[in-house]
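Here we start with a single chain on its own, the form predicted alone, put down as C-alpha cells.
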Amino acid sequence: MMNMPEKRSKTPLKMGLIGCGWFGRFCLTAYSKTSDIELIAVADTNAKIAKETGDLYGVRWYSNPDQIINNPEIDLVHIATPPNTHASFASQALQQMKHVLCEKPLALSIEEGNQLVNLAKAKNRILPVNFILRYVPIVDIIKEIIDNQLFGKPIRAYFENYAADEKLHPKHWFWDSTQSGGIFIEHGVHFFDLYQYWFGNSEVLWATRLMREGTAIEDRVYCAMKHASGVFSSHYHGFDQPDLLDRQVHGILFETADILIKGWIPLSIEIQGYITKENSQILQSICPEGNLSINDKTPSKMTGRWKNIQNVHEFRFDYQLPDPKFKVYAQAVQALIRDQIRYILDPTHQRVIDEMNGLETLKLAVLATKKRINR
C-alpha cells in the first residue's frame, strides 16, 4: 500500500503532457472542460506535432520531454507515448517529485512495474494507469448486478475485440513487441483489469496467438482465465478489421440469465433469461432508465447446477447510455482525473484506480504473453 501523498490545499493542479498524438490531444480536450487541471506545457519528440498541439491549446511546447519533467511549475505529468518509453519517463518524473498519470501499460516488464510502484511509494506520489473503463457507468451497473446475484452466480464471461487496423501501417510501433510489448500487454490490460473488478482475482490458464500470413506480425491473440469467483473467462483481440467493422462485445452467462454488453467502452446492455419478481425490482432500482419487460404468466420452475429454481419469470432488459461513444469516453477521462486529484487533495479518499491496478494487470499480461502458443 502506498504512503499517502503530501496534502494539497487547492486545485487546479498544473499538468504537462508528454506525447501529442491523437489520444494525448483527446485527453487535453477533456481536461479543458474541468477546472481541476491547468495545462502548462506539452512535449513530443516530433517538433511539428508538439508545436501544433501547443498552439492549439495555447500553451508552451517542447520537442524534448525532459523540459516537462524538469519544470518545477508542473505538478502532474501525463505520459501518452509508446509503451517502451513509459517506465523511463515515469521514473524520471517521480524522481522530480511529480505525480504521474500513465497510459497503459505501466511498463513492459514486471520488474520495471515493481520498481515504478516502489518509487512512487517512496516519493509519496501517485502513479495510476489510465484505466478509463472503470469510470464508465455501465461497468458499475454490471458490478451491482453481479454482487446482488440477481440471476444467480456468474459462470462464464468473454470479451471479443474485433479491432480495426486501418491506421496501423506495417511499420507502426504497435506491431513491434519491443516497443508495444505485444497485444496482451499494450491492449489487453484494460480488460484484465475490468474482469478482475467484475469477477475477482484471476489466473492465466493458457494463451495462444496467430501471426499475419507472410509476416512476423502477431495480429490475433486469445487467452483463457479462471477467476476467484469461479468464473471462466476468455479474451480475444484481433486487429485486422476495417474501421467500419471495428466492434467489441462482452458476454456474461449467469445461472438464470445472459448479459450482452456492446462496445469496448460499454455503451449498451441486453439481458434476457429468468428472474424473480423481487429481483426484477432490484434490477430496475439499479438502472431505472432501463426498459424491463417481464412475463407475468405463471412463474417457471427449473433445475440447474443441481439447484431447484422456483418462482422465476421470463424477462428482457435493455439499456443504452444516452450519450455517444466519444462523449462517454471524454466523461470517463474527466472522472478519472477528478478521482486522482481528489486523492491528492484528500489522501483518505478511496480511488477507483490506484497503482496496484496497473501492476497487477501487467503481471497477467506478461504471463499471458509468455504462455501463448504460436499457431
Ligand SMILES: NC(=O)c1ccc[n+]([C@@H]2O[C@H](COP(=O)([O-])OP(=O)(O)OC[C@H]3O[C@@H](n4cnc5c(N)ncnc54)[C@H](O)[C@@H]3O)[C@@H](O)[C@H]2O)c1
Contents of the next structure:
Amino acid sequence: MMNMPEKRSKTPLKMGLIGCGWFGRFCLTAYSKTSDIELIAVADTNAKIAKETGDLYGVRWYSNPDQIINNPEIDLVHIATPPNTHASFASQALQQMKHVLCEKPLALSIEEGNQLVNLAKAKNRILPVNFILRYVPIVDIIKEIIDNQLFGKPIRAYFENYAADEKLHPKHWFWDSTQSGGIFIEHGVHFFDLYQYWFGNSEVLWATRLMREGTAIEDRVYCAMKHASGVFSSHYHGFDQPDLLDRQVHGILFETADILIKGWIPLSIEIQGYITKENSQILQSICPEGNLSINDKTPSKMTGRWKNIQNVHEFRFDYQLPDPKFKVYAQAVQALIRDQIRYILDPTHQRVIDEMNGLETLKLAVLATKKRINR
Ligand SMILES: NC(=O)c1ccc[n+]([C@@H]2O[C@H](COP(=O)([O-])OP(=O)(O)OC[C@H]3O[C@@H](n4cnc5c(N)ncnc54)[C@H](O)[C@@H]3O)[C@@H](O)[C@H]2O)c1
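Could you please show the structure of the form predicted in complex with the named molecule, as a counterpart to the form predicted alone just displayed?
Full assembly next; the chain just shown is listed first.
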C-alpha cells in the first residue's frame, strides 16, 4: 500500500510526454478530449518527431527529455519510450517529485521494478503502468460474471493473440530483447494483469518460444499458468500476421458454459451453455444491452465435477460494444488517466490499478521469460 500522495486542489494537471511515437501520440489525442490534463511540452530524441508532435498539439517540444523532467511547471510525466528506457526516466522524474504514468512494462528487471515502486512510495507520487485493458467495459462484465458464478466456477482460460508484424520491420526495437525485454515483458504483462484480475493470483508453470526462421528473433511465445482460484490458463502471443489478419480471442470455460471474447481490446462476447433462469436474469442485469436467447421449455439436469446441476436451460448470450476498436481504446486511455488524477486529487479514491499491478505483472513476465525453453 502506497503512502497517500499529497492532496492537490486543482485540475487540469500539467503533463509532459517523453516519447512521441505512435502510442504517445495516440494518448495525446485521447487526452486532448479530456479537461483533466493540460499538455505542457513533449520530448523525443528524434527531433523531427518531437517538433511534429509539439507543433501538432501546440506545445513546446524538446529533443532532450531532461527538459521535461526538470520542468517545475510539470506535475505528471507520461513515459512512452521503448521499455529499456522506462526505469531510468521514471526514477529521474520521481526524484524531481513528478507523478509518473509509465507505459508497459514498468522496467525490464524485478530489481528495477522494486526500486521504482519504493521510490514512488518514498516520494508520495503515483507510478501506474498504463494497463488500459482494465478500463474497457467488457472486462468488468466478465469479472461480474465470474464473481457471481452464473455458470459455476471458471476452470480454464486461454488467450490466443495472432498479432500483426506488418509495421515491425526487422530492425524495430520490439524484436531486440535488450530494448523490449522480449514478448512476455513487452506485451504479455497486459494479459498477466487481466488474468490476475479475473482469476486471482497466478504462478508461471511453464513457458516456451519459437524463433523466426533463419533469425535470432523470438516471434512466438507460449506459457501455462495456474491461478490460486483453480483455473489453468495459457497465453499465446505470436507476432507474425499481416495487419488485416491481426486477431485475438479469449476463451473461458466454466462448469456449465463457455465464453468467447474477441479482440485484444475486448469488443464482443459470446456465451453458450446452460444456466438457471434466475442466473439468466442476473446476466441480463449485468449486461442489459446483451441479447439473451434461452430455451425455457424443458430444464435439464446434469452432473459434472461430481456436482448435481439442476433446473438449467440451454442458452446463448451475445454482446458487442457499439463502438469500434480505436474509440474503445481511446476511451480506456481517458478513463485510466481520469482515475489516476482523481486519486491524486483525493487520496481516498480507490484506483482501478496502482503501482503493484505494474510490479506484480513484471515479476510474472520476467519469470516466464526465464523459464521459457528455447526451441
Ligand atoms: N498501453 C498500451 O496499450 C500500449 C500500446 C502500444 C505501445 N505501448 C508502449 O508504449 C511504448 C512506446 O511504444 P510505441 O509503439 O509508441 O513505440 P514507437 O517506436 O512508435 O515510439 C517510441 C518513441 O520513443 C522515442 N525514443 C526512443 N528512445 C528515446 C529516449 N531515450 N528518449 C526520448 N525518446 C526516445 C523514439 O524516437 C520514438 O519516437 C512502449 O513501451 C510500448 O510497450 C503501450
